[in-house]
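Only one chain is included here, represented as structure tokens and corresponding to the form predicted on its own.
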Amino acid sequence: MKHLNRIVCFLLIAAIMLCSCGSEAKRTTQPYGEGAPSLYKAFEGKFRVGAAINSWDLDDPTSWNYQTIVQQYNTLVLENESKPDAIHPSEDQYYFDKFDKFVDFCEEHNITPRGHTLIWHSQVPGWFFKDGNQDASAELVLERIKEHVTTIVSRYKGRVKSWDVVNEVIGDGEQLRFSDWSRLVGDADGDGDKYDFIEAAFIAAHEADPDARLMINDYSLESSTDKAIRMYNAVKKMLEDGVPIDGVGFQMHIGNGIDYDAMKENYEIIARLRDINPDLMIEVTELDVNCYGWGEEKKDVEVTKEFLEQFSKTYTDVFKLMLELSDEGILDSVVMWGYYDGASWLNDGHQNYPMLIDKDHNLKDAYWDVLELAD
């Protein structure tokens, strides 16, 4: 009995020690290839994991970045392509070899693509806002709107699931941000607010395809409750108007560290929506982690334990939180604004940390920490 005992103990020691040593290669696994864990597979029934990429990311099926993108995610966006400035360049002039591309490598891998942006303050043209040496009149800027909305969404009409309409129209202390758009268009149909140019886009776009759904999309959502209430504020008066507006997103470009409860009531404000419209949705549209805070100034980041776990706390805090809403069904899709560190927009001279797959394209231990949630 006591040698079958010895015998027992060691095969338990044994099998302890294989679960931590599959458990450690497990961790070390990178993001594709044969036994490679998916994001988007683990949250499957829940809301689609996606990422923002670039076309040339899609020029060789052999490459890490290709791999990965098809191994990890199940919804894309393409990060400056297909953004005013891209895509139509001038008046009479479109370009959609980029995104003709990117709609096609979605369709064959069976990913959902998003379009982003029609309408947006910056990296926009400024023809749209010009007659010869003037500036346009309120009734050329809203012709404009409509005829580069209707082109650009009819040509990918059944195929583009989801569109940000127009792209922070908020004000970060006013209820709309001031820009070329608001300048010109104003009130012109003299109804009170200066709404009138997102108005234009949102019924343009539902017009060229009535299928879609049309998100207006914005930042500092999740942690400003004054900015919350605003895009709150404008949804409700649009709607009320008739507007079809099918949903809000938040960009989540947050730091290391969130405040979970404010993060909550925020995301519980503009559900309240649904009372005026029940199937409006919320989308996550630009998540990433900078380990810097925003405007101070960029050192080395000394990445240490303390620094992991919060950047995993961080990480996990907002999945569990898009559980929570997908549970509720508000939630249906998650987008990163970059698959990987080393193509985040976030490194712009000082190394940053921001995605959860790192820049020698292993997987962190937030990685494993987030797809547990799934579990």
Ligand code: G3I
Contents of the next structure:
Amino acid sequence: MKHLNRIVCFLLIAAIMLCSCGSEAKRTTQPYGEGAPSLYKAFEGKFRVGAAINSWDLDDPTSWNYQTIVQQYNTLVLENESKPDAIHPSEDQYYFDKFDKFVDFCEEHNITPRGHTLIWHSQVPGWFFKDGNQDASAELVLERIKEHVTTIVSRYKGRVKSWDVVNEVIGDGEQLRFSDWSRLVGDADGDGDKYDFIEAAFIAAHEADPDARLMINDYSLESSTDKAIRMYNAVKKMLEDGVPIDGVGFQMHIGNGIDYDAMKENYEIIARLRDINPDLMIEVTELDVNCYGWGEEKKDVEVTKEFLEQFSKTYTDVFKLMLELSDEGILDSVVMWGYYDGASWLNDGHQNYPMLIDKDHNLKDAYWDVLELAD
Ligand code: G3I
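Next up, can you give the form predicted together with the ligand of this protein, since the form predicted on its own came first?
Below: every chain and molecule of the assembly, starting with the one above.
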């Protein structure tokens, strides 16, 4: 009897060890290759999962980067190469080669391409705002917006499904960000608001591709209720004026740790725009988790057990809410701003830890915790 007990005990321990080894092995799997998991496949039927990449990631089909991108994501966006300074550096010059290559790649792999971004105050060439040595008039800037947006959107008509038509136009303290766009165009139509440059961009984009989803994209909407309200008020006014806005992009550059209830409330503020446009959609457009607070002194991040738990919780909190919003039919795309730590814009001389895949190409525990939510 004593022996039997020992044997049963031994078998039990062996079975437990085998199981835990199995799940450990599963958790250390590389992002592509035989038996590799896939983020986008896990969330299929809920929302697309995507990443920002650069066109050079697509150069070598045998590379880790290329294979990982194809295995993990079914929507993609260019990190910099489809911005105004890259595509339209001077008035009579357009450079489409990188964007063309990107869109071709997406089509070849059944990936939904996003367009980022048509109008932004940053990475925009100065010629838009000049007429010789003088400031350009409102009419001239509006004419240039129309030409710029029409040329780009019509080139990719039916192919680029979702555009960040304008980026970061809402103010951090005031209703509208002060920029060369708002300064020069102002209230050109005299209706009492200064959304005119935004309206011109949306109208031109809609005329160029009526089926594309046209988004207004911004940061801090998940964390600042004031900013979410400013976004709500701007979009409400423009929708009521007949401006074809199809969606609001939440960039989601967040820190390690997020107030779930506040985030949910802020999404709900934007979701109320459906009272005006019942088809309005929300997308997450630039998700990443910064290990350093704004303005905080940076030392290379210490990846402690507590840090990792918090990191995992931050990502799972976000994906939990995205699943809820997808069930409500208001969200169908979650895009991360990068596809592994080694390629993130947040590595500004200090190692950061923002993505679900680490700098050495391994899937993090947070990756698996997010994946488990999809079950
Ligand atoms: O291409 C030049 C290169 O020729 C030059 O030698 C080098 C020297 O600094 O700079 C290179 O340009 C850099 C560019 O990225 C391309 O790598 C710029 O300095 C750098 O400022 C630029 O940063 C980009 C940033 O937007 C610009 O504001 C980041 O990569 C990009 O991730 C970031 O993306 C933005 C989104 O578009 C909007 N939301 C916020 C997000 C993060 O800031």
